[in-house]
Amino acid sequence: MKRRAIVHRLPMAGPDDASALVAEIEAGRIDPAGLRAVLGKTEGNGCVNDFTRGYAVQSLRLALAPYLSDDVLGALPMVMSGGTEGGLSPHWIVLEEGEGPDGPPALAFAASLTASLPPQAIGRMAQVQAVRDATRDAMRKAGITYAADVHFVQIKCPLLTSERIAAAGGDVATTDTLKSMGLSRGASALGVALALGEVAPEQLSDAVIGQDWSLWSARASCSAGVELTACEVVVMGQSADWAGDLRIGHAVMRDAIDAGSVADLLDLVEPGFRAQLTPPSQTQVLAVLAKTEASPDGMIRGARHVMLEDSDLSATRHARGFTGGLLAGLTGFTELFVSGGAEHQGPSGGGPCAMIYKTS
């Protein structure tokens, strides 16, 4: 017998609602002992004060407490990404491991947690190195030998708050709490890039984080939040140690309107894809995960955008709604894990996109 990946995409009525997950457990369709990670897309603002992420984690822990010990719950990654602007739908993505008969290489995943990061490490090389090590550890746990077989690395990382900055005596990468989110995401992404051989060690230093956009990972997706102090690293790829009918593929969007790269990815479930996935093909897609950002040069294919100049709405919120609309139009559904802020995650102004799907 081989390991087998099982993926559930479940609705969320609000950050306090884990009822769909409990219903699946009670019906015997999810074995809580097989849970390896839970990803959640919540409806907050995705900024420093987005408490829907912590609220969702708390709700999830309470819902799972009757089924799992405190130790197991404490080690279970719960990656919450805030912001469902536009038509994006809040939802859960549940990664479960089971057993299955022998077969060709299939979807594989595993998680690793770094130690708690002191404020001084956030957005600096210490965070890069911690994520590098956690990514390699998760690959080992998943039985993924080669970096080329990794298709997506989902990370939840900490940010700086006023209290954490004060505790560090001001020895931090930035005293701007919102900017700290981008630096933490960027450092985490470069840790993935280092682990997967996408950048060389000599290219990296504190000075390039959040500055040199020529350095990026094609497979990192990082979301920062106030609800944790460690980095939760979930590696997804394919491995001969796993079997079953699930696969994963990824693409890199060169900008926020790169429908062509996403169309090439959707061709995996609907050969000859042209417009929008047909209903039969939609049922094969279990999860779509993407990174997006407002292009930092203020331009999209030669035309000016104002996302960076809006004082009322964070640019990451614009970007999620913008890219979410594009992806919804192509896939035909809105339960899409679109995360804003793509520092060092894909080329500047673009971002990685992955799809977990069932073979026909």
Given for the second form:
Number of protein chains: 4
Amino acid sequence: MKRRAIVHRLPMAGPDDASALVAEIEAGRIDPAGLRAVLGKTEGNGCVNDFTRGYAVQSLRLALAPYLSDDVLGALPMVMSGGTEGGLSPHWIVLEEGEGPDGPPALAFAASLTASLPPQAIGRMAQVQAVRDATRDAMRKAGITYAADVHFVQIKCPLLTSERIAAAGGDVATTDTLKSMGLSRGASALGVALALGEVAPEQLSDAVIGQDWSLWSARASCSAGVELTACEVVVMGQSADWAGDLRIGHAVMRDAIDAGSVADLLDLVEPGFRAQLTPPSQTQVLAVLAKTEASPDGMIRGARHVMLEDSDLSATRHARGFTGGLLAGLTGFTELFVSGGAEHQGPSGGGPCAMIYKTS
Amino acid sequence: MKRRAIVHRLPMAGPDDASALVAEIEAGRIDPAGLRAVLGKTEGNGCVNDFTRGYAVQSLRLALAPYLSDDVLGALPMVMSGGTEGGLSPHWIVLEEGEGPDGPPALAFAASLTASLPPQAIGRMAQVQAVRDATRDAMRKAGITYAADVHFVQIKCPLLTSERIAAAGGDVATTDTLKSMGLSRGASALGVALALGEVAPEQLSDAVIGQDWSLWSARASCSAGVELTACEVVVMGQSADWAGDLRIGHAVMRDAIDAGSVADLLDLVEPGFRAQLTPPSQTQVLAVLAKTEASPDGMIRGARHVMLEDSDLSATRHARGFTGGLLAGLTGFTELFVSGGAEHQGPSGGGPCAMIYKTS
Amino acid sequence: MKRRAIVHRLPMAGPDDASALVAEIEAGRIDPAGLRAVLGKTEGNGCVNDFTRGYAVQSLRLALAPYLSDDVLGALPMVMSGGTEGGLSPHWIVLEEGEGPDGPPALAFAASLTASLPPQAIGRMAQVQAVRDATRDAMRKAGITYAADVHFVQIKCPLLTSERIAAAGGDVATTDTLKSMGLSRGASALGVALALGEVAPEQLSDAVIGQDWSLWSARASCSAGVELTACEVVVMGQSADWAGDLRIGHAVMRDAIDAGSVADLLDLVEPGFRAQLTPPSQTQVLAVLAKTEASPDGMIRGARHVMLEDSDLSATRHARGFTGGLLAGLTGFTELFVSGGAEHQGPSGGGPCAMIYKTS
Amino acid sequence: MKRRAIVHRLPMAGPDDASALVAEIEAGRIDPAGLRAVLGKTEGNGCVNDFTRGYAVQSLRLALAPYLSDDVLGALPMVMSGGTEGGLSPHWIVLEEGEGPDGPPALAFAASLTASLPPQAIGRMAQVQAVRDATRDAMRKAGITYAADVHFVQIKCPLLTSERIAAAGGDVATTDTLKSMGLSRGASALGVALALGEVAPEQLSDAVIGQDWSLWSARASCSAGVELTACEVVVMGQSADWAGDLRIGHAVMRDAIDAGSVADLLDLVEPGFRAQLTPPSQTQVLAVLAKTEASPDGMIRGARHVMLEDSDLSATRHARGFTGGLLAGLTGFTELFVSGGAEHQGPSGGGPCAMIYKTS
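What would the structure be for the form predicted together with another copy of the chain, given that what you showed me was the form predicted alone?
To see the whole picture, the full complex is given below, headed by that same chain.
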């Protein structure tokens, strides 16, 4: 018998709605003991005062409390990412581990948690190193030996609030709370890049975080939220310790409209598909996880965008809706885990995109 | 010699920037006397208090004043549509008429203006009828005999403000200023549908406007703005009176993620293209004009969207960014004239999309 | 021994923070058994997708669960109002009932809950009648015999969402979710007005709700939220059944800048105070509860306001921040329960304002 | 004969509406040759992409073009400040200079313009020094000898956009466009403080700008906008070179709810007034000019505010609406020139407030 990954994508009627997950458990289609992580795409603004993330976590805990001990529940990673702009649809992605007969290497995952980070560490090398170690720890737990077998690392990391800034006596990477989200995401991404050998230790310092966009990970996806002070790291990849019919692949969007790279990724389920996956192929796709950002130079292929100048609507909200439209067009559905703010996650203006899929 | 259409797509650094148009005139690449309409995609919120539309019109008038008499300038249709969410790029689309040698039927266009509408008419049958007549008048001017040869009708129409509502003594279709934009767009669209035979007169009444979504035009694109009180109607199609290398086609998106219909349209320049037009094909596309909306039932292919529940961000802004992403993915560029609020413009949740292109 | 009201105003670090309440309980300063209602001013947008209200309720229930049986907890009214724009500060107002020695009539309160309202009832006479009955029931429970002794009726009422509209098959007062909040507040207010004899039954019908602003209650304060389907009614007034050092008074702001009426109310704690209560008087004020709205005619004392034209920022958010500034200037503190959307609550453009205070 | 100040406060129906000014000119109540500066409070978001400021300037130029030569018009300071949140009302404040009989010292004003600032200078000492010099130059022109006679210095200054940042090759004080508004306002304020002797030269350096809030001017009011690259400085004070019935005074709000300091200022027209100026006193007040900001420590008198955590609504919009409410309550009208972002303008969390008034 081998380890076996089972992935469920479930709808969410609001941040307080985990009823679809409970229904699956009650119907015997999910074994609570096998839960390894729950990701949620919630409908808040995805920025500093997005309380849908914390509300979803609290609601999820309440829903799972009848099935899991306090200790197990407390250790279960719950990675909420706010923002379903445009036609994106709030949903849960549930990662379950079971066991099954032998077979070729298959989807593998595991999680690790850093220690709580003091405000002084956020957006700085201390965070980079903590995430590097947690990434390696999660790989070990997932039975993934080689960095090349890691396809996505989903991280939930903290941000700075007015209170935390005051608590640190001002010794913080930034006093701008919204900006702290970007620095925290960036530091986390560089931690992944370090763990996976995508950047070398000597290239990194506090000064490059949020500055030198030539340094990036092709597989990091980081989301900051006010509701935690440590970094939760969920590594997804493939491993010979696991078998079953699930696989994962990833692509890197070179810029915000790089449909070609995404199409190459979707070819894994429908080679040579045209414009949009056909319905049968759509059912093979269990999860799409992508990062997006407004290109810092204010341009997309030579044409000006306004995302960074818009003081009514944050750039991450702009970017999620836009990339959501592109991905929905190609995949044919809207339950897409598109997360905003791709600092050091893919090249400047672009971002990584992963797909969990069933072999046909 | 026949009439000949020339279309220019030019960048805009802000709503006050018509410098690219002036540069083309100064370089002799645009003859001001040939100008028939100028469309502008500006970077405001596209809603009630979007002053970028009026600012762009005023700036455009100032820029063209040295080249055109007051009368000619006053009659030149200037159709501004606010909102470049996501990666969309503010730009001008300039419709110029020249003449040239004979050839097969080609792109044809002309404009017509309704009388000023009193507040009482907005969103009601009086507006429907005014737009119907203006559409027919513009067809005549463009030399388009058959409704089937019309591919896009771009309309700029008024909305209700607190002042206008008060002036009407409350006898208005709605007292909600944002909602009045939707009713005005809807009434305009039904006027086009009536002119083109897409709906029958007996199907229409005040009661169906903004209510019965089974009634729609496949070729109307309506944009409401605070800066005018009449409806400006620009008809685009094909006519044997015109020749040259430009053509127009249109598609109807069935829902917000109907990439297939758009791909069929783009086939006109690159048959069987994959995921995104190649760069040579991109240069053949002179303009993409599309309408989009949040589906009123709150769903896209069975999955919930949040656009109508988001009180921080209007549904039209959500929709433009999302559809902008889908179209940018397929076309490979971001100067796309995506306009929000597709009431009676295409099926519920979908919208029309037109392309002006060069024959290769 | 008589009934005795005790009121606590406590800070809230976020919608999930009921720690100040727990601390008071643990310190023996609040007896959980005496809790009669908890009001919360939370920091969401106060509109349709304000999840801070539901999150606060869920967090409050979790915090109180160790102290109260499920039944008691389930029946405890929790009235959350979203929106702390400007310098307003999120806070709890806890209404506790104890007992004490005899004395003159004093602050009295009690709550009542309507049955769950179907979507069809919201914003219509069915809601008006349900709230009328609940108001009378709460008066009875509070021992308030005469309508004149009622000074404030705080109501939490439901709104329409896309799902609920669909469930009603379209038989709803409006299909605009944001607008449904206004209609629900308005219907609730007219229910109070009916119960208190401020309007006569024959003046009311579906048609006047949200239309005839000459009908209003001077003591209703209604807040709509997505997290409930019934109306929670908390009546506050004075009664000879109660004694102690707490009193309540109310004023009606005639328009958005009617500082004079508020000053007259504040005179109850510091007669003839100038511009701002002095610090000792500030400590006498336990709670300020006010309603506010953008005047529907777009004017304040003859000058135009832009609240109804602003498509980036809802009018209720504008109004709360503005009235919050006026009240904070007069009182000298920012924990003010200012709630937006004063339809039928006070005259058009104005709103009621109540103060709970200690006799000096 | 002496110089004599005439001040007009005029309504604005939109950023394109200078009709009230034209009407005054046509009626002979304003002599265009006497215009010295025009201030405008426009209804945009007051942030980076607020085009109402530029639109108002362009509209004002068009309106005045028939009356003034290009040179005179080009040199006339037009200081637009965006943002009329809450019940604030868009309006013009027109500063005109005439002459009249001798009398005691009276309101005096004059303007000066710095050279165009390169992006590298914005938010740095080069801007501080340019503003210091322009302030002194404007004092000279206004006939104000002593710093103590200066009561308000209204400045319009540039900001950084993505284009300008790129043009500077990244050598800028910040790459965050919204943040650049704050740094530009702060540097301008310190320039005024330097000119008026409120801070000493040795206290200033690039490092203190936007950091050391103990350094501030009690009379600077700075507004940043995308539509200019130099700083326009309008000094207002009192001078024996001027006579007439107009005076100016100023106060400093110590925090966001310091109604007492404002009341002391309003005493100049109605000593000992209560809560709100009476209507006759209101007519004596020709202009109220104030600055406001969200206190950087996230607190107002010990209670938390949420302005800095709100990613949907910028802190300057919050602050303007809130302070607008406080000032409207005290003055009794809403045409108040409240400008957001008070960096180095008054103490942290507070701001200066000036009043131009008629002697009774």
